[in-house]
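Next up is one chain by itself, shown in C-alpha cells, the form predicted on its own.
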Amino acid sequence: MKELIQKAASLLETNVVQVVIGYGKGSADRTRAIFSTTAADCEQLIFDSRCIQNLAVYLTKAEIKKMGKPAIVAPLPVLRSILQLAAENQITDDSLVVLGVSPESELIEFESLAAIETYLATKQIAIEEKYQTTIKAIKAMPVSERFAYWVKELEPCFKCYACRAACPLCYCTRCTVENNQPQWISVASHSLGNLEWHIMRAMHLAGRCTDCEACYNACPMGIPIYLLTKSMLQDVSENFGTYGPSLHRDNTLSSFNPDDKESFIR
C-alpha cells in the first residue's frame, strides 16, 4: 500500500510519532510485526491477507512505550482491540495515531477513538456459520461428553502461553498462572492443569474478546481455543446484550445490572 507507506513516513518525518507499528515480510510466506523509526524503514511496510497478527498487543508493552508515541496499522481486529484497550484505560486519544485499514484495504485516518467507535458500529463482530455450528454441537453434548471433548482437545497443550502472549487483552504484568502463593492454576500441563488454564483465560476475556483469533494463530499445536472465546461472545451477547468493544459500556464481569437475566443460576 503506497498510501500507507507515504503516510507512515510523513508521521515520522514530522515527528508526530516516533515509531510505526506495522506488518513486514517474515520468513517463508508469512508476515511479522515491524517497528519503523525512520521514513526509510517504512518502505518495508506491507499489507495483504497474510497480515493476521493483532498488532495491538504491542501497545501496552513497556519496551514499545519507551520508543515514544506510536502509530499503528490497524485492520478491523486491531481497531476493535484498540477500542477495548481504551475502554479499559490502557490507551488514550493522545497516546497513539491509528492508521486504519478497511476490509477493502483502504487507508482510514481516524481523528479520535470516538471516531473508531462510530466506524466499528457498522462493522459488528460476526461469528462465521461454521463456528456457530460447531459451538452449537458442543453445547448440545451431555455434560460428561462435553467435558471429555475438551480434555481431549486441550491434551496437546504444553503451557507455552503463546495464546496469552499474542492476545492484546492479556496485558497483566503478572498473570494468575505465575502466582504460586497461593497457586491458583496448576503449572503442570496435565488434563486438569490445561483445563483450568484455558477456562480461566476464556472467562477473563468474557465481554472483552474482539474475536481476532490471535490466540489460535499463535498456538503451535493448533488447539481450537477460539471456540471457547467465540462461545463466550455469544453467551455474553445473549445474556447481557453486549457484543463487541465500546467506550461507553462497563466491563461485563465487573458491572451489575438489576435487569440482567439470571437464567444461568441453577
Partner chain sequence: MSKIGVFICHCGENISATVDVVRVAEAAGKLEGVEFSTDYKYMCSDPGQTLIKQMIKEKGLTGVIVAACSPRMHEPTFRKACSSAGLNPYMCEMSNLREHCSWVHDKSEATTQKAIDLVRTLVGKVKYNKPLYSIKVPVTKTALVIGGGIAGIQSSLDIANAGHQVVLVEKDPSIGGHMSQLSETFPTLDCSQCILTPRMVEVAQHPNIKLLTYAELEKLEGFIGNFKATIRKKAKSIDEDLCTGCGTCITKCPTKKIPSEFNTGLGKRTAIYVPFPQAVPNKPVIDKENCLYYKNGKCKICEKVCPTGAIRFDQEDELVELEVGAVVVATGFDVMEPSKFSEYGYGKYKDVITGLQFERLASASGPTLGEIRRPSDGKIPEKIVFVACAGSRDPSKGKPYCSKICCMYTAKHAMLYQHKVHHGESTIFYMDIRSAGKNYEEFVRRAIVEDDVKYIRGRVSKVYEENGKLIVKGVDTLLNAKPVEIQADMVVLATAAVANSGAEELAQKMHISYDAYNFFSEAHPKLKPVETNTAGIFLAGACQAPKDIPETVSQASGAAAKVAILFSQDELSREPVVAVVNRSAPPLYSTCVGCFMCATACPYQAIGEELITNRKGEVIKRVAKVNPGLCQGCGTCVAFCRSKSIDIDGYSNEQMYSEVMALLND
Contents of the next structure:
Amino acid sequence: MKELIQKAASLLETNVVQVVIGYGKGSADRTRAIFSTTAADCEQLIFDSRCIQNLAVYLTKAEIKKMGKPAIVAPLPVLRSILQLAAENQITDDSLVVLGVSPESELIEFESLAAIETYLATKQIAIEEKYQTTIKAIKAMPVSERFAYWVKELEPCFKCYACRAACPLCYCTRCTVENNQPQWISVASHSLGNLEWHIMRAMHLAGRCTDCEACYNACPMGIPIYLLTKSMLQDVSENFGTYGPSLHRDNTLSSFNPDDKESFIR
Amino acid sequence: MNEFEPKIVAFVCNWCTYAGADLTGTSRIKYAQNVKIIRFPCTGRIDFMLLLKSFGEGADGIIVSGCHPNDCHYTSGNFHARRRWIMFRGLLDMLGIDVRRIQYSWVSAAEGAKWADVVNTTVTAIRELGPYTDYAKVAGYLEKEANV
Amino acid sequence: MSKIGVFICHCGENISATVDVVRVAEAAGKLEGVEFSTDYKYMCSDPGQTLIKQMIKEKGLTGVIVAACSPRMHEPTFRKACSSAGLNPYMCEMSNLREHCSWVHDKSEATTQKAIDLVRTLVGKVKYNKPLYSIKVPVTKTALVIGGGIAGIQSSLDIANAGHQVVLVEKDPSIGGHMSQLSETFPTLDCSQCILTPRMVEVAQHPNIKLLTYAELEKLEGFIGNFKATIRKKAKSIDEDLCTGCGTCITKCPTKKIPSEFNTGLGKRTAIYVPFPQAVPNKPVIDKENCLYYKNGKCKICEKVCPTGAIRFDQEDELVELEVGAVVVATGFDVMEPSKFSEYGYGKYKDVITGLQFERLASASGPTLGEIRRPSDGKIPEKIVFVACAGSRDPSKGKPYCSKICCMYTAKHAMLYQHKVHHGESTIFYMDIRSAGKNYEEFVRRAIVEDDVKYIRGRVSKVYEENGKLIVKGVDTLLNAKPVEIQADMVVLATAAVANSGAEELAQKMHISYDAYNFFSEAHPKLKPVETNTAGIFLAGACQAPKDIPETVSQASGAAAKVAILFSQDELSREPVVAVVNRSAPPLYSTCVGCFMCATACPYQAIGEELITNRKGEVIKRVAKVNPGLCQGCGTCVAFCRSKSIDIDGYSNEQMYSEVMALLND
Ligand SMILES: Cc1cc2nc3c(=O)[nH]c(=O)nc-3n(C[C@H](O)[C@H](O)[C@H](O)COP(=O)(O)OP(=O)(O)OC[C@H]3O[C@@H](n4cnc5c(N)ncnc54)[C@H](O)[C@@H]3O)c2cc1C
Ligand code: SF4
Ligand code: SF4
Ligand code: SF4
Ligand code: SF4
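Can you swap the form predicted on its own for the form predicted together with its partner chain?
Let us now look at the entire complex, which starts with that chain.
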C-alpha cells in the first residue's frame, strides 16, 4: 500500500491532481470513501478485500468535480465503470488520473483510458456460477409463481434510492422517477411503483451495467436487484455477443446489427 | 356471463403498420374490436415505459408493430427498436411478466390481411390467457392506497 | 384548460352505417377538456370545413379532433382549415374511425364503443398538443459535385444550366472518368470520346461551374442548405495560370516508362503528364512519386524548357473551404482487382486482359491506335475467348451481385473485334445473357447473328499456356456439361464492377451510408433512388451501384433536379416534428447529461453538442443539441434517452403518455 500512498501524495504535491478518491477506514470493520487533498491525508489510504464500494460513482458528482482534477483508486470493478463512463462521454483522458489496483493488490498505472481497455480485455466480466444457477432457477418457475416471487422480493423496497446513489452509471441529473411531467413512476413505495422503478432502472442499465454489484451492496433491505442486471448481461452477450465497456464500440442499445436475431416477432 | 373481452393496445409506426391497417380497412377485412391503435412516427419512438404503463392501467395484451427490417422509413429505427425489444422481453420474462401478452410484428403498408390476422390471433390468444389478473392485483394495490 | 372541438364524420354512410355517430359525438361531448362536439355528413366538404372554422372562432377552440378517415388521407386538409381560422395547424389531429373502425367491424355496440374509445384516446393526446411552427433554414445556392465522370459532368451541367453555381471536384488530373477510356459504346457503337469530349469542354467553359481537378474532399460539415466543405487541392507542381498546355515539358521529360493509368498499363507515360490528349483541363501535373527531381533532387528539365516558367516544384497542397447547399456524390466505380483470378492466369499470361484493357486496345486513341493487337507480341489475335461474370455473381469472390454492364460490353467487345479482324473467331463464356434495356437484346442478337459470335453457356474453369496458345477449359452446360477446350490467342475477362477503394472512407466523411459492398446507399430503394439518408446529399452514377451510361446520365439528371428543387427556394421549410433537448433554468440548464448515446442512435446524425458557458465564458456543461435541419422526426432518440431529456414535438412524452392513459381509462 505504500506505493499507492506515495503515488497519491506525489500527485497532490506536484498539483497534477487536487483530490485523491480512495478507501479509508470506516466505522467498525468497514471501509469508506475518503477524499484526500493533501499529501498528509494520503496516509489514511488503505486497500484490502473489504474495499468493495465502487468509487467511480464520485467521478460524476458535482461536489467532487468542484474539488478539481481527481485521482482515483481503482480496483477491477472501478476500472470497468471508469471505462463505461468514458464511453458515455463523462470523462476523458485529461480529466482524471487512474491509480489501478490489480487483484493481487499491486498498483498499476494507466497512461490512458485506452490502456485500461487493453488491460480489461483480458478480464472479461463473467457471471458467477451461483448467480447463473439462481437465474436459471427463477426462470424455470411457472410464470405466475415467478411474478409472485419478484413482487415479494421487491416488497420491502421503500424507494430510498440507495441503489441509484451507489451506481456509477446512475449519474442522471434528473432521474426519470423524479420526472412528474408525466409522472412516469408513482413515487409511493407500493408494489406497482416498486416493480416499475426496478424495471425502468434495469432497462436503463441494459448494455451498460458492468456488474459491479454496488446497488446490491448499498441496498439496506438486501433486495437482490443485481439478479435483474446480471440476467440482462447474459441476454446481451447471448443476443449481441458484445458486452463489457468499450471506447470504440458503440453502446449495445444505441447501436444495432441488421442481422440481429430473435424468434418472437411475427 | 359474458365472454371476456380483452383490452389490447397496439403501438404502431405511422409508415408501415398504420398504413397497413388502413389497407385492411380499404380492403374491408374484418377483425376483432378489442385492439386500439396508437400512432407513433416510428418503432424507434416506442418507449418501453409506455408498454409498462399499459399493463399498469389494465391492458390485457399489447401489440407492437412496425416496418419490416430494412424497410424502416427512417432506415434504422426498427433495428434499434428490435434490440430494445429483445432486452425488454428478456427482462419481463425474468420478472414473470407474461411475455405472451405482448405480440411483436412487422406489418408493411401492403400487408392489410396480415394486420387483420395479427389482431385476430392476438385477441384469441389473450382471450385464452384470460384477464391479466396477476398484474392487475399489483396495480390494484395502488388503487386501494389512492382511496385511503 | 383545453377547449377541444370534436367533429364526427359520417363519411356519407361509410362510418355511420356501422358506428352510431350521434352517440360517439354525445360521449365525446362529456369528456373533460371537450368544449364542443357534433357529427356531420361530410367533414371534408366545404360546409364541413366551414363548420370547423366557425366553431374555432365561435367557441374559441384550442384543439380540434376530426374523427373521420385516416389521417394519412385528410390530415393536411383539416390542418389547413384550422390554420385558416387562426388555430395553429398542429393543434388538430384526426381519429381514424373509417379505416380502423367502421370498415373493419360489423355494426354493433362494440364497434360504437371502440369509436368512442378512439376519440377519447385522441382527446388525451390533443390536451398536450402545442402550437408548432414550420422550421426555416436558409439555403446556400451552390452545389458541390464530387467526381467528374459522366455522372458528375451531367449533374454539374444540369445544375449550372438551371442557373446555380457548381463546384466540381475530381481527384484525377482530368475529368471524364471511365467513359473517357471506352472505345465505342453499346448499344449504338458510337465513339465514347466523341460524345463525351464536348461535354467535358462545356464543363470547363461554363460560367457557373468551377472545376477543381486533382482535388479531393477533406471534410464535410453542416447540413442541408448549409454545408461547409473543405477540399484538398493536391499540388500539381505547375502554375495553372501561366501554363498554356503547350506540352513541351512532356516531350522533354526523361522519365518515360511509367505505366499509364489511363491506358490501364498497356501504354506508358512521362512523370509530368496529361492523362490523355483530350484531357480537361489540358494542363500537365507532375507525378511526385516518379519525378526524378522529387525522387533524387536532380533533373528540373521541365522547368528549363517551359516557355512560360510555369513549373513550381515548391507548390504545396492547398485546402479550400467552400459553403455549399447541396452535394452530389458521383465518384463512380472501379473494376475488380484481377489478381483474384489465378485460375484465369491474369498477371501470369500477358494476353489475359480485362475488359477495360480491351477498351483501350479497341480505342482509336489507345496504345495500338485502335488495332486489336495482343500485349505479349503485338500480333493480331485470331481467336479470342471472352469470360463474362469474372467475379460477378460469385459469392466465393465476395461479389454475389450482377455487375449489370458486362453482358453488354462483352457482346460489344466481340463485335468490335469481328469488325476489325474479319477472319477472327470470338467465343463468349456466359452464365445468363442479361440484356434488358432499350435496343439491348437486339444488340446482342446482332453480335450472334450478324457477327457470328459464339456463345457458350458455362463457366471457365482454367486458363493455361501451351505451345504459345492460351488453353481455355470450360463446360457447356447446355450440352449436358460437356467439357469444352479452346485454343485462344487472347482471353478477355469481364471483371466485376466494384466500389472505389476509398468509398467507405468518403462515405464516413459525409455521414452517408453504404452497403456491404461499399456502394453508397440510396434513402429508399424505390422511391428515393437519388437521395441519401442525409438530407441535401444526393447520388449519381455508378457509385450507388454498377450501371451503364444511359442509366448513369438519367440518375445524374435526377440528382440535379433534386438540387434545383432545393435551390428554387431561398429558405427551406420543414415539418416541425423534430426532437429537442430540454432546457431549464440555471444552474441546471438542461437535464441532459451529455452521454451522447442519442447521437449514436440517431439515423440522421442530427444530434451534435452544445457547450453551455457561464458569464465568464467558461464551459460549464456539455449537452446534446438537435439540428432541426437534419432531424427527420423518427423519435428514436426520445425512447432512448434514460433521463427523458430529449423529446419530440408532435409525439411528445406527455402526449403519448396521456394518450395511453386515456385509451385505458374509460
Ligand atoms: C469495360 C467497360 C466497358 C463499358 N462499356 C460501356 C458501354 O459501351 N456503354 C455504356 O453505356 N456503359 C459502358 N460502361 C459503363 C460506364 O463506364 C459507366 O456507366 C460510367 O463510366 C459511369 O459513370 P460515373 O460517372 O458514374 O463513374 P466513373 O466513370 O467511374 O467516374 C467517376 C469519377 O469520379 C472520380 N472520383 C472517384 N473518387 C473520387 C473522389 N473521392 N473525389 C473526387 N473524384 C473522385 C474518378 O476519378 C472519376 O473521374 C463500361 C464499363 C466498363 C468497365
Ligand atoms: S432497491 Fe433497495 S436501495 Fe434501491 S430504492 Fe429499493 S430499497 Fe432503496
Ligand atoms: S434509474 Fe435511469 S433515469 Fe434514474 S438515474 Fe439511473 S439511469 Fe438515470
Ligand atoms: S439527451 Fe439524453 S441520451 Fe442524449 S446526451 Fe442527453 S442525456 Fe444522453
Ligand atoms: S428524432 Fe430521430 S432524426 Fe431526430 S434527432 Fe432524434 S433520432 Fe435523430
